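What follows is a single chain, given as structure tokens, in the form predicted on its own.
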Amino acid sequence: MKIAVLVSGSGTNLQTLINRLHEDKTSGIDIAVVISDRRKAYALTRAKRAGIPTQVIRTQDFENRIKFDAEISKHIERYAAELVVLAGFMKLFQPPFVRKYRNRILNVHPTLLPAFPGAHPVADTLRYGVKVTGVTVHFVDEDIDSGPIIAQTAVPVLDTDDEERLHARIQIEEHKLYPQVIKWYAQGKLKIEGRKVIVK
């Protein structure tokens, strides 16, 4: 199965997907293209080192977000990607894009959703004082971090944690969970019933 990975930053999750899926010929998963909204995203360097085609599509180059989304869609179709994987992609899609790829867009979020959605989840977690956080992999819908949850892993919040330490421990679990969920998708193991996702 071909996938498109969308990135904005350093690409640590992308690197995990390259190592555990793209370069593992038994996985049946090929990263067909990496798309970034930032020219200087280090994730693009990671993709190029792995021989994966890259595209830079910036919001400022389009008169509105619908046209920005359409350009991304054009490249998803060009590379025949069956699944869209968000790996630190910091843009929200407009409803027409989400409808087009309904239940074909995955995202990973560094909390146990529905707690602490949005752009600063680890800081929000620490500020609130919860004792357990974690990782959520979910389908993307029209709202922020609100799509059907596929899988979660808990991570304890320690009294000595700051944002950097906690995020580092969360990322360890992200790098285990995200490739597994993508494999389940490729193997046809995910069944969606309303908001509930069943792993067959």
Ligand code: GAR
The other form holds:
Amino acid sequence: MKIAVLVSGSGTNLQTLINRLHEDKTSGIDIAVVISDRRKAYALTRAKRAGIPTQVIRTQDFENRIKFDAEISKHIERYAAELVVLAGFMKLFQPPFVRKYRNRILNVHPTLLPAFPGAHPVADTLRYGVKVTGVTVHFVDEDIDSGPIIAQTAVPVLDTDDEERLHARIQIEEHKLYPQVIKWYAQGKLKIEGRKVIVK
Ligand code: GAR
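Output block for the form predicted together with this ligand, input the form predicted on its own:
Zooming out: every chain and molecule, the one shown earlier first.
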């Protein structure tokens, strides 16, 4: 199955997907293209090193967000990707894009959703003072970090944590959970019933 991975930053999740899926020929999963909304995203270097085609698509180069989304869509189609995998991609899609790829966009978020959605989830987690946080992999819908939840892993918050330390421990779990969920998707193991996702 061909997938498109969308990134904005460092790309540690992308690296895990390259190592555990793309370069493992038994996985049946091929990263057909990596799309970034930032020219300087280190994730682009990781993709190029693995010989994966890259594309930079920036919001400021388009008249509006519908046209930005349409350009992303054009590349997803061009590379015949069946699944859109957001890996630290920090832009929100407009409803037409979400409708077009309904139940075909995955996201990883560094909290136990619905707690702490949005752009600064780990800082918000520490500020609130919760004792347990974690990772969520979910389908993307029209709202922010609100689509049907596929899988979660809990991570304890320690008294000694700062944002960097806590995020690093959460990322260890992201790197295990995300490739697993993508494999489940490719194997047709995910069944969506309303807001509930059942792993068959
Ligand atoms: C990840 O921790 C991911 O959960 C988070 O961005 C980081 C990207 O790291 N995503 C979000 O906060 C989405 N709302 P990476 O570039 O090293 O994979």
